[in-house]
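As structure tokens, one chain now follows by itself in the form predicted alone.
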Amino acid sequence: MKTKIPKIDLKELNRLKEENFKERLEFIDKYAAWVKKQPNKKWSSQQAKLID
């Protein structure tokens, strides 16, 4: 039995690789402009957080 591939738009494949590049962008931008604002205190223990 075959295995039928999918067909796969390269240019919608495209757009949306440059969309969620774009919203990446947007949260960094957003989540520096959060630590800037916050205490070390605060964006530190939030950070340690994450990565534990």
Given for the second form:
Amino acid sequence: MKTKIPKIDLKELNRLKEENFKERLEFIDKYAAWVKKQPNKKWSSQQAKLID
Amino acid sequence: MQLKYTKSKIEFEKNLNSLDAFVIDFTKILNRLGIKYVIVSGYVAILFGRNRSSEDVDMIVEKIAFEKFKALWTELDKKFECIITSDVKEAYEEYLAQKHAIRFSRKGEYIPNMEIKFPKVELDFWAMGNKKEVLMNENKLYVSPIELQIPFKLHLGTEKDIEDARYLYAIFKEKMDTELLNQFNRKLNIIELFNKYLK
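Could I have the structure of this protein in the form predicted together with its partner chain, to go alongside the form predicted alone above?
Now the full complex is given, and it begins with the chain already shown.
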């Protein structure tokens, strides 16, 4: 039996993708602002935890 | 973030991650041999705090003669290995000299790896000639100027590249040469992207 796939609205998906990207860019601003305020030891310890 | 920023040098201290350690160990060898290079990749953003990892680091190395490359290969071979070919002559003649990249990882590993290539276009030569010295925990390495990194990342245009550009701009906008940045924005034809995603 063939599985029925849902309706796909590409315009809506693209819009959501753009919205999600915009939110990620806003988060980067917030993160950069936080990094600028912190002592180097603090932001770099967090970065090391993620990368390592 | 505390760093000393001048036109030619950025100096700062941080807790090193494994990618930093890899880059330091590799560039130490180039520095010792007096071989000029410039790091141009996403690592530049990671170096200054961008929270992501990378499988590789991109580096442009000055076009050196085979004998000097052989000396570099011998030194690198102590801790690193070329994951493209194990033959030094092939690495030079079939890859680097033909404007293809080769990659070095720590022995027995595969990632991260350092992708090295000779300069191909005018922009590569400019980046090398105007490279920025970075002193990270007193380890010296050379990176592409931020004023070129940002527009070039926008030119590459993937979401990851735009995010890297956004991060670098947020960190350095008060410090960098805005006129130089604007010049590259115009030359790389990304003013629209710049205004859309960074301003």
